[in-house]
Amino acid sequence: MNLLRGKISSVMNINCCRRNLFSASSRLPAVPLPAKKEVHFWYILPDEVNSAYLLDQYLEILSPCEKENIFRMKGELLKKRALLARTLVRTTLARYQTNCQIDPKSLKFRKNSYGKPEVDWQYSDDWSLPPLHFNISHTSSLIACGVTVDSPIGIDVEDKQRRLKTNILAFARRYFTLHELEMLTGISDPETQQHEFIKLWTLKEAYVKALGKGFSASPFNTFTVRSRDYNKKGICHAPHLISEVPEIIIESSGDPNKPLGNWKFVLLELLGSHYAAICMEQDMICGGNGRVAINLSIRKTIPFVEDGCISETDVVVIGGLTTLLGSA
């Protein structure tokens, strides 16, 4: 495989929390596993990662079938980004440890009826399971993964500069709901109905990937996502924007008045480049439908190498309720 080859970057933002350095042969360090309404967010930019002898350490954790996919792509890029989303997977659940290490080559993956990825645990009856849920996501410049306990999650992160091949308003009609469109329509800046369109969509694929059915089962036209203060006001359109408002509701199409479900969202502006949305389901027990917030650590990785979490400035919270912690 002949993978991009170079040394890796050794320059990252991390600020404010101590950093931890590990050779490709040790451990990785353990985390705790995260408590109720708490969400870890680990990412990695492809761009720092381009040592050949650690793409290659990657390579052996990965799972015969998981190399093959990879191997299958076409273009060293598209390979270099599959190899570390599937490496991001297996050493972030590696990290969270009950009663013993566990090796992320060892990880067991198994798909749920609709295709969502799910850790398949195998070990012993007496081994105390972790109750982890995982979600993943990528663009070409950043690589996410998402994990809780006990609270299915989802989410999605989207290039701030992404664009598309058709009009912004046509592409909405097909797929996004009458309020959705009604929003953007009424945003006269072609660069904030850009960003608009982008937050909404990367909201709307985050809850999707939550419930786990795909966009098939779930089409994004079907649900409304927006703010509370939409709900009061009745309305969904501009000057009332996704970014200005403090929590993210949804909505069923066909009942604007109907919750659906106890989803909490967290919308992140991420680097300065990238928006990044979760979605978890909270038990009913912690928090009923009341207005409660998603603890968040967001941590930056090139496994076996580096962790850390990112700098305040790095982070901008636009939507959600949400606390941000620093990492252990």
Contents of the next structure:
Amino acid sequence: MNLLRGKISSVMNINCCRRNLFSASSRLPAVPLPAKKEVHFWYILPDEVNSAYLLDQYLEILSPCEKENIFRMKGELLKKRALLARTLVRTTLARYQTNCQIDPKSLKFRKNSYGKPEVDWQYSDDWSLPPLHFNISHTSSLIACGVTVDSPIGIDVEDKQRRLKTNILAFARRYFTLHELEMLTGISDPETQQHEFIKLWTLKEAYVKALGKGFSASPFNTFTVRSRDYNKKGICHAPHLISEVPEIIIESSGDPNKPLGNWKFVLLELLGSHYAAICMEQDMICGGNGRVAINLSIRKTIPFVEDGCISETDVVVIGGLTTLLGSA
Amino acid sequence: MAAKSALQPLLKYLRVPVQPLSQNIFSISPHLFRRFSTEEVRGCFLDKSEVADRVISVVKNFEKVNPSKVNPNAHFQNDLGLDSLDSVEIVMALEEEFGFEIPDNEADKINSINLAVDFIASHPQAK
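Please give the corresponding structure for the form predicted together with its partner chain, as opposed to the form predicted on its own shown earlier.
First the chain shown before, then all remaining chains and molecules of the complex.
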């Protein structure tokens, strides 16, 4: 099947006079831009991408600098993961064409003053693109890219079964807030405690990545992420005992009343195997009561091969006010 | 080792009022006086190659790491395939090994063996 597709595309390449137009962008189905308050979450499963031919195609759309970084890495799996991550970013953003097709190879990236990657729209070939924000996260078994319009975004994905080398409570004592440590300490079942730890880690990572200023600008022990109404009338309800999907909030650990800006969170369980956290800035206009849901569209992709919306059974929203959108 | 770590919090929180010279300067803790002596300070730094050996040993012990890939130039992310959570765990393991706390803003920058060695070897509190 792959061989056939390959033949078709090389014929197209030969016949076309504008190499850029047909080489990659025509194989990426166009999608409408995310609306405000909307997040598009794209993911790829590295284990499903094994065709050497396809991986070569992906290498073709990378910048010389990205290729160089990958060649310098040691180990085939590491290289493949890095390749798929860059491919995911480029092909995902290239889908959001407005008036003409974008060649994923033409996208240019830069880092903000703290090192967070962002699109350098000024030097891209297509200057009419809207201000898309993106953030990626990868584990060995899932690579994800979150996209928004006009709102900083941070995402983090972790394998549910990931085990810490250190003792969870020792880790939390060192890096988390007192409130979070207390929450984890209150969980007696080790497996549940481990899951809650991973969820907390992904949420905190997503926030720091959304802020875009690095770990050192917002040390993990300076802010608490928790479920709203966690402390109901002085009784501590552990998140795993709350039956409704709780809203997730963030507060300063020094002064719980000090607002940390307007951030919304979504926490998902994907494919029964991963936790994914998404953090984006809340629309100020909608008011500060935090009751506005994020509209979320989750799409699985193998770039140049297939895209599709995630099946309902493969995703569970476990935190944050969210509306799951169907396919576009 | 235990005595030293008991002393750590005390030294950290000891407050020395800034006083004019006419005050009795010998009332200031003798520990602080010694810390400012050049010979003392020089003697507090660990030997760099010893630090390197210990850092490499900590990283090799990390389950996720393939020991054969660990060399003094190894980058946590690009060479050893570690992510942010792994890096934090490694920093924590290094804190345990060398007996001092690495501040978060410094921990952020330690993403290779070389950087870890440089940082620890230049830190007088490392044991």
